[in-house]
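Read the single chain below, which is given as structure tokens and is the form predicted on its own.
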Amino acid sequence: MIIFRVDDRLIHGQVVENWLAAFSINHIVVSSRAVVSDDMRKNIMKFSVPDGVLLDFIDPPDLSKFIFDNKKNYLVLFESLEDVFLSVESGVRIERLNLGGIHYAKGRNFSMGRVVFLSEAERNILKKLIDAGIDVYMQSIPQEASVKLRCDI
């Protein structure tokens, strides 16, 4: 099983307490542009991770490359929907993706619940993606019933 999750907090106790044991979660990929070039970043993840489960570094344009293994469960960790379309344009085939904190910042006006907030280039990009058949979903925890994005956001 492979869940894709958009979430500008990557790794972190939601994550971790809720989606790793709901879903027996033993290998998890962060796919972010800014993330793979940060050690800090990476070393402070690291130390977030529980043991035995494992943890990679992907660019989202090389996560097409990525071999999944069909008999682990993963955890696919965007930072961005940009890393998001950059993963599906270099070929990567996600047919669920999981919106599960893109966080208020400068610019990002659109707000689509309490833990989704979109700058237009951002509404742009998740259209793009309901466009090419991904069935986008915001969810925060698994426990929460999940809502289903339609293509007019």
Contents of the next structure:
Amino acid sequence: MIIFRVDDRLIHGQVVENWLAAFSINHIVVSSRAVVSDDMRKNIMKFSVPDGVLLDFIDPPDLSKFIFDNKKNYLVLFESLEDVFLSVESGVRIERLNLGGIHYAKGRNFSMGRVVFLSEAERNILKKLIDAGIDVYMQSIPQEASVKLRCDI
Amino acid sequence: MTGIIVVTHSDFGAYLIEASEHVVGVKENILSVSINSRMSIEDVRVNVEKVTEEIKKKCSDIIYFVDIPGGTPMNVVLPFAKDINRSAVVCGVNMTMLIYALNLKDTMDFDALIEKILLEGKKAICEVKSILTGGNK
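What about the form predicted in complex with the partner chain, after the form predicted on its own?
Full assembly next; the chain just shown is listed first.
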């Protein structure tokens, strides 16, 4: 099983204390352009991952080369929709995409829900992903109802 | 002097300071940052930077208390702590450790202070009903 999630906080409380146990995740793949060359953030994330859960850092354009073992449960974390787009462009196939947190920042004027705000450029990327057949839903924690995003966003 | 900054999910830190000061009295050089789901990481960073600069005006040493290991407060605070020579980031903040920090700061060596805070904070986590039946804690 693979859960693909966009979360600009990457590995944080909701992930460590909730998603991992809820889906018996044994391998986290952080796929973020910014993190690949940031040793400090990598070290912080390595500390945060519980024992027994593997952690890899993969540049989004290289994610298509990553070999997923279908006996394992993966959580793939993207930092942004751009990271998702880069990985999809390089050939990664995503059926469902969880939007777990794209927090408000200046220019993110489209509010999709409590924890998802998009800029014009991000909205265009999201439209492309939905048009490509990806089932995109918002859900920050597993206990919360998921909200499907439609292509007429 | 040693300053204290408590960074937590929601207003837990602010209330923890209020509760601790209820026990030991109001202290100086202690601030909190609350994080909510509407804030971006950048907002959190800006707020942590603001209180860090505020504390630095009077204090050379800073103790950051955060709630859970691996949470956003810890993730945001670590890069700031890295650039401060005498600083520490203590996860799992509880009221006992905050009370000890408030009472003992500026009375002892920084490393010894951190050691003492960790010791007392851990000691405070215990099951006590067993005392009634003669069991040991």
